[in-house]
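Let's start with one chain on its own, the form predicted on its own, as structure tokens.
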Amino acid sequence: MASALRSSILRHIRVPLSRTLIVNGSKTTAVRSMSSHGDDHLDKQEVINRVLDVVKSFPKVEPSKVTPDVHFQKDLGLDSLDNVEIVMAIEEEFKLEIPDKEADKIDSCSLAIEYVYNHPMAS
């Protein structure tokens, strides 16, 4: 709970840094905004699209049934091994490692999207 709250707060913190530069003889002020996620943190829509693409590309899934709210077992008829394979494919897609304890909880697109979106190392 605390780490989710921390991630949520840090996602919105921006610390402006400014520096005066001399370019072609004239002074210019450069401003750079920093956050805990850097400039490359994924936006939510990108995470949604990529998670849905991973699930749609799974061999046992009918792509037309995949939505952000779809449950892997109840809606798509997948078994627990399929669930593990989808989570592994999501790890590969976003270049992150999901601990087994957390991976066991991811049984729908919505939970996968939230996990990846809140993970500071997802890329």
Given for the second form:
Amino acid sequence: MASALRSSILRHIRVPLSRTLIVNGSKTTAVRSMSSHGDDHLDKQEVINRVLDVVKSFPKVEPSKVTPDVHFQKDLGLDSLDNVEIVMAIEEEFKLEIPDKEADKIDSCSLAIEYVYNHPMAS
Amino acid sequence: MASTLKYVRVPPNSANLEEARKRVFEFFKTACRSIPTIMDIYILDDVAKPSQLRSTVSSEIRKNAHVTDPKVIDMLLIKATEELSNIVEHAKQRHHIIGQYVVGRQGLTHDLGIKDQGNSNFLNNFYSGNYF
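Hand over the structure of the form predicted together with the partner chain; the form predicted on its own is what we had up.
Then the entire complex follows, led off by the chain already shown.
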């Protein structure tokens, strides 16, 4: 008696197997649906916002002049040491370590955004 | 690479200003990359932010920006590397770091400026002048 009652109750509670399989339509998501490995890359808009914040909070920079394609030395009037300092601030923000050869090339916001966006380890 | 402080030697001869300049930037990057370690060793979390320390380092470098002789630049770099090694290997103490690199650079002006509120011009002139 109790077992029949129990099984009838359980039949209502248990989700039938067929339903869950339909949710995972394609094969790929069923394999590693919990892994977040695929979304390594940051969102481009988020990268742009964070890089601009880093540049704006630099004490020698006027925040109103900062746009996504501003050149550090030509438009913002900084010198080469400030350039290196901004690159270091970006390294700290995105937890990267940029090699010297690449860091020398970054001298505008657009190059910085592009570098960070394409870097696989940015976070 | 520039990011480790394991070597304290600076190769003594920069051939020209360009090489000295590169060395200065490498030193600056090394210093910036050691800032998290320094904040950890001396527990500077409440006192200064990494960006303030970076600005302090860059202003120290900028004080000697007018130097043009590569040998003098090398000498300054040797002294700077020595100072950085001392700081990183905990040979200094917290009050040294705060006094030399945080307070004096207007990092904590609200602690400094209270004495000279400027009560009156007469008093300020009196204090500054010795001729009476």
